[in-house]
Amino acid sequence: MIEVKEVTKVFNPGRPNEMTALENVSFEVGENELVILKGPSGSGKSTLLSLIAALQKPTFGEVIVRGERVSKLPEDFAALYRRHTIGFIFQKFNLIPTLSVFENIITPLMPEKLDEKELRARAERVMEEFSIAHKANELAKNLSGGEQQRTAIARALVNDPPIILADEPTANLDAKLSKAFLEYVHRIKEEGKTILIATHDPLFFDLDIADREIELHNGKIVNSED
């Protein structure tokens, strides 16, 4: 499903503030696997997710997803790849505060030019699944942390993507909401999704439902456990 081959990512190359975020990183993720990317802040976890999502390109090496070299895609094709393949759950949710829950959830669908009936049907399906339908018309800025999280998950899944990437998804949540997120992850995995979660939250370590943990430190893989 996902192949990361000898990937290095250097920011600001050749400048005084040059920084190597990832160095010679290689691993594979199979279909329907749940992989935990763990390590301290600054270890390269978020950069790695952004490369898999084709939000950035590696300096060296390549990223192959479902047989396609996404690290080589021009931006127009990278956007199409993200729209059809990747559901991204951001650390701070990245909701548009002045839009409603429904409007936030359908934003990934807008380029698809679906009719209103189909838009609403897809949004209602994920809103019901993640118990946020009762807030469909509420502005995102008025939501609680848990409601924002459920909206962000629903948005990530509205296109039914095969791969879910989550970047520090519990960083802004209390213990109760973090445990609720684990339940959502379990549900998503049962639906057949391939999931990568970047986190330094110990709640995710040694999970029964996780297939593997990959530990990063200073941009390098220091441990990989099944």
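We call the rigid core whatever largest set of C-alpha positions still superposes within 1.5 Å between the two forms. Numbering follows the first chain given and starts at 1. These numbers were taken from a predicted model, which means no experiment stands behind them. What changes on going to the form predicted in complex with the partner chain:
- With the core held fixed, the Cα of L207 is displaced between the two forms by 2 Å or more.
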The other form holds:
Amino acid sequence: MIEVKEVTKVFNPGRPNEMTALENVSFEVGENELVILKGPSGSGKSTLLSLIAALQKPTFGEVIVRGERVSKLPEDFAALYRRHTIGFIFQKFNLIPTLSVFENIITPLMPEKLDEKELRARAERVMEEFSIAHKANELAKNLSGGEQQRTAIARALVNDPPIILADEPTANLDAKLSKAFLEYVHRIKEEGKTILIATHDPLFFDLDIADREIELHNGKIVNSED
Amino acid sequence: MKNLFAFALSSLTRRGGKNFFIFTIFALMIFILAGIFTITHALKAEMFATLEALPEITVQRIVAGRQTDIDAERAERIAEIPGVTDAMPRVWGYYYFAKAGVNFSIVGVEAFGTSYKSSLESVADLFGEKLMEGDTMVVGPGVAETLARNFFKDYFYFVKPDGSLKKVTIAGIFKPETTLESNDIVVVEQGLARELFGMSEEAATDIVVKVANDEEIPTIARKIREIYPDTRVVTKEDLRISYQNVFDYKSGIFLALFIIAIFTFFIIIYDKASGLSSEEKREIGILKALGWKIGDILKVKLFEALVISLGAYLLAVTLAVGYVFGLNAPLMRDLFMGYSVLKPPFELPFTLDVGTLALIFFTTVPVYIAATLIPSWKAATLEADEVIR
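Could you present the same protein in the form predicted in complex with the partner chain, rather than the form predicted alone shown above?
Everything in the complex follows now, all chains and molecules, and the chain you saw is the first one.
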């Protein structure tokens, strides 16, 4: 499903502030697998997710998703790949604060040729699933942390993508909401999605929900275990 | 496309305060410019239409560089020049009505005979047979109103140059539709006009000459100058240039206004072009991360810019046309009509300067769109990861 082959990512190459975020990283993720990328802050977890989402290109190496070399995709094709294949849950949820919950959720669908009825139907499905339908018209900036989290998950799933990437999804949540997130993850996995979560939240390891854990340190894989 | 347009409208609403401010400034600037150019164009059209009706040549006598009375008999000699169809002495001038602080334009006509009466009837409301009875006058609506305000409803006492008074009865008022031309006019019999101005019986203010063939005007003008070296011979072409100069002068004043308006506009443009706010950049990053193409983002920004700039332009031009032709350009009209004359409540002829409206369009709308799109394009071409981290 996902193949990361000898990927190296260097920021600001050739400048005084050059920084190697990832060095010769290789691993594979199978279909419907839940993999946790762990490691301390600055270990390269978020960069790795960005490369898989084709938000950045590796300096060396390649990322292949469902047989497609996403690391070589031109910008417009990378955008289409993200739209149809990837659901991204960001660390700070990255909702657009001045849009309502409904508007935030349908944002990935806006460039598609869908009529309003279809947009509404798709949004309502995920809003119901993640218990946020009652806040549909509320502005994102007025939501609680848990509501923002559920809106972000609903937005990531509204296009029904096969792969979900989550970058430190519980970093800004209390223990109760973090546990609720794990329940959502479990539910998403049951739907047949492939999930990669970058986190250093011990909760994920204590509850042993992952199929596999990959540990990163200073941009290198130091441990990969089932 | 429809969804992206809906997103653009929502985006404009979300930043409503800022966008409303830009829309208002944009619309106000175009309204001022379109209003000025529309009223100038309409007045020019009216003035040049009036110019068409003027005589081909006007002959004035010049003494010490100033215009003075001319011997009316010279008209007979001028009429003998081959190509001249008619030459008529005119008596006209200004009368300052100190109490109201305005000038009346007094025009003397040869006689209130039958032919004049029938001509006048088509342009003025005449009061019975008074017109035939000597010291009478037909006045423009502005003159009538000014006199009535000063308790001269039926007659007026002119103060002659020697200080004596001359009672002249109002025999008619020009019809409202002639207001632009007649508002400050007082038409009297030529002899009475001479009396009011203190001119001798043989004197005229100038002589107007009609020429059958326009091609011969310069030659006839030269011949008149040769016969009467103390005259200034003004052709219709000279008048057209003179009118043009007056408008160019006024246009110069408005060019200064135009520059100020453009300057304000470019401050807005500079502010837009100098970059997006961190909030806007972040939003672009989120959209990219969610699978929007750069083209999708630019379409939304284009729609936003179009709604503001094209909307403001169309609204402002519509308001300007309504202001000039519907409301007759209050305030702005006074700037064009000068200071000393009675300001007539005329209706401007409907005529649009499409070229200038197009110039305003092309110097504002595409500039604003470019100033919106360029920074958005810059932000959209950055790696999304960089923008939203």
